[in-house]
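A lone chain, given as C-alpha cells: the form predicted on its own.
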Amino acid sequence: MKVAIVGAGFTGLSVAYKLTKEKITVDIFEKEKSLGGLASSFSLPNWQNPLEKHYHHWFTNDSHALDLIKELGLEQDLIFPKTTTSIYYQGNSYPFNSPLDLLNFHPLKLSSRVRTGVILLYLKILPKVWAIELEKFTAYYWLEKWFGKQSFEILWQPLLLGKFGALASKINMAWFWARIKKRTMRLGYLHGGYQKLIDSMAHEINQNGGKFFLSTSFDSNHVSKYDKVIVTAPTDYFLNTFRNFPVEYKRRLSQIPHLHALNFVMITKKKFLDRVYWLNINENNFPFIGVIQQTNMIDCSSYGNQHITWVANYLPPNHPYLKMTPDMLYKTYLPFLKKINKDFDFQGSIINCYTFLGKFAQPVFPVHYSRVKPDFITPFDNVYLANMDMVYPWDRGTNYAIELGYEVAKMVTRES
C-alpha cells in the first residue's frame, strides 16, 4: 500500500511515523521548506538551539507527546522547571498560579474569590463524558452565571475577547472546560525545542522509508497515485485543493471560523519580564493577549546570551496586523509594552524583531461543535481528513495532534 500524506506537522508526521513502522510506503507533501507546521522553528547564527516560531510548551498530562518523547530516547532532554503564570490587570501583575494566589487576588471580593475557586475546583473534577454536555451554553452565559458577574468581567471576559474578539460570545462553554480541565501546575520543554522531537522523528521516518517532498504543494491530481491520503493541512487547504464536494458537507466544514495566530518576538540583552513565564493580558483595550518569556523557562545561554519574548495575538483573516512589517508592528505594541514594563530599556536593548504568521492556527468552537466538527472520513474514496479542527473539545497543540495522527493512521492500517 502507499500512502500519501498532506502537511509535515506533528499530525503529518506522527501518521508517517506509525505507519513507516508497519512497512506501509509513505510519501509526506509539504508547501514549506521545513518540517513542523504550527511548531516549525528558526535559528540564529550565535544561538545553540533553535526557537519555536509560535509558543509552545506541554503539560505533564500531555500523555502521547510524553509517551512519544520517551519512545525516541529523548526523556533526558525533557524538563518540567518551575514556572510563573500571571495575570496583567489595571496596570498590575498578578501571580496566578495556585488557589492560594487566587485568594490574594484582591481585584476580586473575597466571595468572588471563593466562588470562584470553587467552580475551578469543580470544572477540573468534571469529566469529559459529562462535560462535553457544556457544548450547548455559550461560554459567555455559563461563566456568567456561576462564576458571577465580578469574576467573569475580571477574569474570563477579557481573555475570550482578546482571542476571539467579534466570536467571542460564540464559544461553547465545553471548549472552556478543556483549558481549565487540561492546565498542570508545570510546564514541559525540551532542551534542544521542539525540533529535536521533530528531527527524531523525521530521522526514524526515512529509516523506515517514508519520502519527505518539501517546498511542495499537493493536488488533487496526485491522488491517483496513491491508494491512500490522509490530507492534515487546515480545512480551508482541504476544501480549495479537492474538488466537487457534496453541498452540504462543503457547506457543513465552511462553516467553522478560524483565526490566524501572529506572533511578535523580540530578541533582547534583558529580560522583559523578570520573573513571569507567562503573563495573560485581561485588559480589553490593549492590541495582544499576551506575554511570553521563554528565557524564564529556558536559560538564556541557549540563544546566545539573548533574551526571547513571544507577543502573541490571534486575529481574523483580514486584520491589518497582519500585513505589517515586524517595525510597523513594534511601534503598535510599544506604547502597551512600556504599560506592562515601564523601566525596560527599549531602545538600549532590542536585538531584533521577527513576526511569524500560523493561518487558520485556531477553530472556533460554537454551541454544538460536535454537530459539525469533521469526521476522518471524507465524500472521497481513500481520502482522509485530519487537523486541528478535529481535537475538539480540546484546544489545538501537539499532544492532541500527535494522538490525531495515531488514530487515522491505525485506521488506515486497519483497513490495509
Ligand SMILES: Cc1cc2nc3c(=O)[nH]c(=O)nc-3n(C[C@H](O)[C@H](O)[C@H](O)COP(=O)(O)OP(=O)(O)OC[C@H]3O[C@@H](n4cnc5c(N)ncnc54)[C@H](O)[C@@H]3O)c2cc1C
Contents of the next structure:
Amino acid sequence: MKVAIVGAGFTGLSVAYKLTKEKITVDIFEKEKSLGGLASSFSLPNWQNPLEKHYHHWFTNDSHALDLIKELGLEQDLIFPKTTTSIYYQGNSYPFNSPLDLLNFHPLKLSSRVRTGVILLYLKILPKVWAIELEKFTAYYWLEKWFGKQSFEILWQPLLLGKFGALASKINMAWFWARIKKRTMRLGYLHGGYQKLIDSMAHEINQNGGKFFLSTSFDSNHVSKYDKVIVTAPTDYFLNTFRNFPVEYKRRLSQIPHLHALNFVMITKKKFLDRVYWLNINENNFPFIGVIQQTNMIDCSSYGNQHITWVANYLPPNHPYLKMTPDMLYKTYLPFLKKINKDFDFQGSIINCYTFLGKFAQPVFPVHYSRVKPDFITPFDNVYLANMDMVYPWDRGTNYAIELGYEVAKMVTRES
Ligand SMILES: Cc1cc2nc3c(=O)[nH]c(=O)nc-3n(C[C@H](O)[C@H](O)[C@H](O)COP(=O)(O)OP(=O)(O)OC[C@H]3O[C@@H](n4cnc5c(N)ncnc54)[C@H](O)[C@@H]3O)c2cc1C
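Now that you have shown the form predicted on its own, what about the form predicted together with this ligand?
After this comes the whole thing, all chains and molecules, with the earlier chain placed first.
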C-alpha cells in the first residue's frame, strides 16, 4: 500500500510515524520548506536553540505528547519549570495560578471570588461525557449565569472577546469547559524546543522508509498515484483543492469559521515581563490578547542571552493587522505595551522584531458543533481528512494532533 500524507505538522508527522512503523510506504507532502506546521520554529545565528514561531508548551496531562517524547528517548530534555500566569486588568497584573490567587483577586468582590472558585471546581471535575452536553449553550450565556455578571465581565468576557472578536458570543460552553478541564498548574517544554521532537519524528520516519517532499503543495492530480491519501492540512485547503464535493458536505464543512494567529516576537536585551511567563490581557480595548515571556520559562542562555517576548493575537482572515510589517505592528502595539511596562526601555533594549502568521490556526466552535464536525471519512474513496477541526471539544494542541494522527493511521492500517 502507498499512502500520501498532506501536511507535515504534528498530525501529518504522527500519521507518518505510525504508518512507517507498520512498514507502509509513505510520501509526506509539505507546502512549506520546513516541518512542523503551526509548531514550527525559527532560529538566529547566535542562538543555541530554535524557537517556535508561536508560543508553545505542554500540560502535565498531555499524555500522547509526553508518551511520544519518552518513546523517542527525549525524556531527559522535558522540563516542567515553575512559571507564573497573570491577568492584566485596569493597569495591574494579578497572579492567577491557584485557588489562593483567585481568593486574592481583589477586582472581584469576595462573594464573586468564592462563587468563581466553586464553579471552576465543578467544571474541573465534570467528566467529558457530561460536559459535551454543554455544547447546546453559548459560553456567554452559561458563564454569566453560573459565574455571575461580575466574574463574567472581568474574567471571562474579555478573554473570549480578545480571542474571538465578533464571534465571541457564538462560542459554545463545551469548548470553554475543555479549556478549564485541561489546564494544569505546571507547563512543560523540551530543551531544544518543539523542533527537537519534530526532528526526532522525522528521523524515525526517514529511517523507516518515509519520504518527505518539502516546498511541495499536494494537489488533486497527485491522488491517483496513491492507494490512500490522508489530508491533515486545514479544511479550507481541502475544500479548495479537491473537486466535485457533494453540495451538502461542502456546505457543512464551509460553515466552520477559522481565525488566523498573528504573533509578534520581540527579541530584547532585557526581559519585558519581570517574572510572569503568561500574561492574559483582560482589557477590552487592547489590540492584542496576551504577552508571553519565553525567557521566564527557559533561560535566555538558549537564545544567546537575548530575551524573547511574544505578543499574541487571533484575527479574522480579512483583518488589517495581518498585512502589517513588524515595524507597523510594533507602532500599533507600542502604546499598549508601554501601559503594561512603563519603565521598559524599548529603544535601548529591542534588538529585532518579527511577525509570524498561522493561517486557519483556530477553529471556532459554535453551539451544537458536533453536528458539523468533520469525520475521517470523506466523500472520496480512499481520501481521509484529519485536522484540528476534529479534536473538539478540546482546543487544538500538539497532544491532540498526535492522538488524531494515531487514530487515522490505525483506521487506514485496519482497512489495508
Ligand atoms: C498561537 C498558537 C499557539 C499554540 N500553542 C500551543 C501550545 O502551547 N501547545 C500545543 O501543544 N499546541 C499549541 N498550538 C497548537 C498546535 O500548534 C497545533 O494544534 C498543531 O501544531 C496542529 O498540527 P496539525 O498538523 O494538525 O496542523 P498544522 O500545524 O496546521 O499542519 C498542517 C500542515 O499542512 C501544510 N499544508 C497546508 N496546505 C498544504 C498543501 N496544499 N500541500 C502540502 N501541505 C500543506 C501546512 O503548511 C502545515 O504544515 C498553538 C497554535 C497556535 C497557532
